[in-house]
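Only one chain comes next, encoded as structure tokens, the form predicted alone.
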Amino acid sequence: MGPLDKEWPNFDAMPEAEVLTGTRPRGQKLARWVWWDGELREGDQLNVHYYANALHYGTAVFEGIRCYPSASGPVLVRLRDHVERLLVSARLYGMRVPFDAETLIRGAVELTRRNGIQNGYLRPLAYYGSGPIDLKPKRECLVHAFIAVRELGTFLGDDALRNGIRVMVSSWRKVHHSMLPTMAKASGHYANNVLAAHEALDHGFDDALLLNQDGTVASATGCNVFFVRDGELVTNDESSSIVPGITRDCVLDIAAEHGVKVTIRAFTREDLLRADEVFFTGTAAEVTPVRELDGVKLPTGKGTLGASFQRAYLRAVTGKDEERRAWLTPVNG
């Protein structure tokens, strides 16, 4: 097969992540202001309570969404898709977050202008607070929410967007969607998520990916995973118990456009190992390939699939796809 561009022609002249990332911060610097209980304060005077069912039970549920500057201003990826899973997920842990979707996204707005951020990443998340030792919380305990945002580059390094990142399988299996609802971004899930991150950095990988009890794949620690075999792309789906990511969608909607074919099935060790190609999507990660798995090499950089499909991402998430500025919310108006 040629090169992915001559394939699918709307790939052509598309610029090089180096391109679009060029300008981004190297650390992940705190922001002053949080948008906290519906109002902007000072981060450095906010606290949790210390008795705060969801410190002591995980009793919380999140989102991350990516601020991306454009050449309109700073822009928000998907932010109504993000807060409204946000909401879903408070949902099934019977949590009356005392925020609607609009006033969430106006407060995502507004805290991102006011802090002055453009590449940023934004962290709305609530969370059951004080009250008994009880795990009823629902019945006492009043929900909070906050959204902080901190600055952030290219979260797993320039090296990793352009060349990938190398993983191991884990030792620890992902918890079943039939004992946690895996669907949902639930704070105390990811305690399955850090046991396999932990483990690969012990052994001097960058990432772990997590079978589910069956062999089958279910997800990294953070990312959704995709590979390609004889130019066709696939992915899983909830019944392999991830949560469905919204960078995922976004490849899938890409692929749709330019005619890659697209299977959405239960997959294995096995069938990344014998894979062309792997990549990770997720808000953080952006699309980061994979080059090592378990010790098995695999193609990365430039005439890949999965380099076609980061340089796409990152030009829309930019404001450069005309198609997809639905996509973007700006931040000054």
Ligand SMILES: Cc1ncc(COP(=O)(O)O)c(C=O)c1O
Contents of the next structure:
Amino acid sequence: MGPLDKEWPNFDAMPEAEVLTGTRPRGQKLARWVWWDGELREGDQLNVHYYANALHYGTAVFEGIRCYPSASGPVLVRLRDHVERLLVSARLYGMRVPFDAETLIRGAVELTRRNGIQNGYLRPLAYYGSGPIDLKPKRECLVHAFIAVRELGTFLGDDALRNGIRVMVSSWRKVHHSMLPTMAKASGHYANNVLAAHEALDHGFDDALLLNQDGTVASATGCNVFFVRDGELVTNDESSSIVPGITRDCVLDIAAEHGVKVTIRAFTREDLLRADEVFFTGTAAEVTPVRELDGVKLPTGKGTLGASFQRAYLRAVTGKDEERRAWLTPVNG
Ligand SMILES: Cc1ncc(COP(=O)(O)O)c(C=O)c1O
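With the form predicted alone already on screen, would you show the form predicted together with the named molecule?
Now the complete complex, all chains and molecules, led by this one.
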């Protein structure tokens, strides 16, 4: 254990095996096979009923899981944690997923192997199927589950990982955990995030931050938020109506190993505007620095803690950190 490597993750200058972004796929090509209610089926043969309760009322729960190439073949990152969170999200909606964690884990591995995925994003989703016009799907609707996978390189673009993104504070407030169980990754909740993301798009920003009704920060549209001030790392928790991310947990684990002081507390827009640096975490976005918030410039890159966490995280998820091999499930046995 030593201090965090403060060397800027210079993607262009790193040895071949370290060049993560340069070797990643560009598009989001859908893979051929889908794990569908327990068996592998061809994606273009599948249908969801037009009266699926989930389509009408947002009653689905889902996950996003990354697959990365490693020296021992493709690996899935924190697969069991994602599957367990999916089942907790389902429970919050009274949804009895007809598959246990072990079956879903085996399904995810088999699906990834069959599709020959290296850099990919898995989307497990469980939803209430068709039934009568009714707001009690747990009484009448069958629960279906699938896992789809697509290729995914850098979610926000290589430039986002290197140089950071431009963010605005949305005029939409985050739904409170007294209104919806915000810890759940449930489809219906994401209408809130879509509105904020569209607002950012319309105003020429890369992403938006959602504030809670009391003015504290909740999260970005699909990421958790960290900031650094005087060497101290700060992030919020579920009392701020966030999805407590698995990538967030990875960063906290790396911080603990390297003796970085961490405070978990509610924080405000003002905290971010006077921070030394701000970065986002998420399975898709990984560790992405913020270079501008509402017109205020923030440092990114060389010498920042965010760059060090990004580097440590990317090393771990590609199997280069022996201490964190337990995060990874190999796809090829
Ligand atoms: C709203 C929201 N917050 C946070 C996260 C980050 O969670 P994780 O790191 O588990 O992907 C996500 C993405 O899954 C998200 O959609």
